[in-house]
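There is one chain below, alone, in structure tokens, taken in the form predicted alone.
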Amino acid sequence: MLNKYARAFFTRVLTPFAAFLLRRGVSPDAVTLIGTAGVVAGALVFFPRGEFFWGTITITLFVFSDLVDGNMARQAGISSRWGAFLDSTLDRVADAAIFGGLALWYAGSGDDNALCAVAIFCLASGQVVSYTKARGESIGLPVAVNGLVERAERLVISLVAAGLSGLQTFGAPSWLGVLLPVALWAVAAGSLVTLIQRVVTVRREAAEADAAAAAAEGGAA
């Protein structure tokens, strides 16, 4: 849903950013590597120790590499199958360091093992709605469906409750503690609807696929 709207915005307001770098000779797999990099190294820097603000500002200052890499390469007229892989991968590697350092977080000083078991299904189930997609699209299925909680979804609840709970470290009130714990459940429970519709709406494009295949091999003969 955000990702319908959001990046619409987000890429307007980002395409000046773009054509400069783009000006300055940056490629758009340079931008990939580097954001990846970033956001790898703020989840697994900051947030095994509890360090969730500083470790959410590193997070979102590098995020934006997902629509600044796309919208330079769209500029520069260079879009490419390899580009979209390495973007779309890297993705898959950034999800599962924010998530996996904050069940790191969760296993150690954190000490709540259904916590560290929930970051850890929101890393497995992230990974498998965007397999689902990606594989039902490569046997040749639309997979028309968007879902409850998506990449963007997952990743803006999740950061901005570990942004606002990191404010206890300056004095903020103690209750935005309950903010991460109750972000993740919304996220592994959002994520898991997500796989259902994806699951049906692939068993019924295939069912539909399948039947319009024999029609066609009916009328033939």
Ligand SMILES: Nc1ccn([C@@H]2O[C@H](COP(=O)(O)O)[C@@H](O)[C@H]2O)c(=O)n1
Second form
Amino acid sequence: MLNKYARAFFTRVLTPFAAFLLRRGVSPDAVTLIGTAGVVAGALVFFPRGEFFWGTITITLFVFSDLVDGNMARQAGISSRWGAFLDSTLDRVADAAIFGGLALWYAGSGDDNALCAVAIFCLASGQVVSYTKARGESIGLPVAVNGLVERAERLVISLVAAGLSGLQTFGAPSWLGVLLPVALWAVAAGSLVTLIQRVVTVRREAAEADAAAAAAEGGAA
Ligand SMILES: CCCCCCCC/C=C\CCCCCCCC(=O)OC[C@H](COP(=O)(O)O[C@@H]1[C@H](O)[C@H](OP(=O)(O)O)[C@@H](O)[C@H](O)[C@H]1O)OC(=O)CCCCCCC/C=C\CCCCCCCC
Ligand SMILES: Nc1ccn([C@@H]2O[C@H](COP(=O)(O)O)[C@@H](O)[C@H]2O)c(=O)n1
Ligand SMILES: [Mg+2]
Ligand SMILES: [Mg+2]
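Next up, the form predicted in complex with this ligand in place of the form predicted alone?
Every component of the complex follows; first up is the chain already shown.
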């Protein structure tokens, strides 16, 4: 949903910055790599120590590079298969660091095995949700479904909750601490629903494609 409705807005906002980087000779690949490195560092330095505010601020600063790199490539007319591969592959790395960082917190000083397991579920299910689309498309299916919780939703829900929860460090009320657990459960449940939506779609599309191929073979024989 965010991908559908918010992307156009962020494209307008980020286009001048993307143009500025191109003028300075920065490549889209460099933005992809530096953005991912920033997200990974923010997630793995701050989250395992429970420093959710600074972790979220750092990640947020760098995660928008994922919208800037493609914008730069399109403006410069240099969108490439390699760029698409690099972008998607490093998205998986960034997501693993974010939910991995949260899992490390709950496994350590956060001391909550159940939430550690939920964070690991968010990490794994997010990767599988993305894989369903990549694999479906690689076998020639349209995978004409995005589902309830795409990557943008996973990130916004988790990061808004982590950022607000981190405000407790500055004296904000302690009830804010409940937001992160609620967000993780919501992302876990939403990812499961999304996974089912995508698997059902791929199963239907695969059956239709196989039936069409069999009919074409029968006609030719
Ligand atoms: C007082 C302060 C308190 C704390 C402050 C913290 C505030 C910050 C909180 C949140 C900010 C979150 C920002 C998250 C931005 C996410 C941007 C992003 O990277 O989106 C990526 C997404 C997908 O891009 P791709 O096409 O490159 O990726 C594809 C995708 O990954 C597919 O995965 P799948 O969906 O299938 O699982 C893969 O299949 C595919 O391979 C891959 O290529 O881009 C978009 O979706 C575009 C839309 C982005 C919309 C961002 C909306 C941000 C909205 C609000 C943020 C501000 C909220 C402020 C809250 C303040 C709270 C006090
Ligand atoms: N280094 C890169 C990164 C991206 N691309 C192209 O942009 C598409 C992704 O667009 P986003 O707005 O989601 O970043 C991707 O599929 C590539 O076509 C690129 O060429 N090089
Ligand atoms: Mg990108
Ligand atoms: Mg991306």
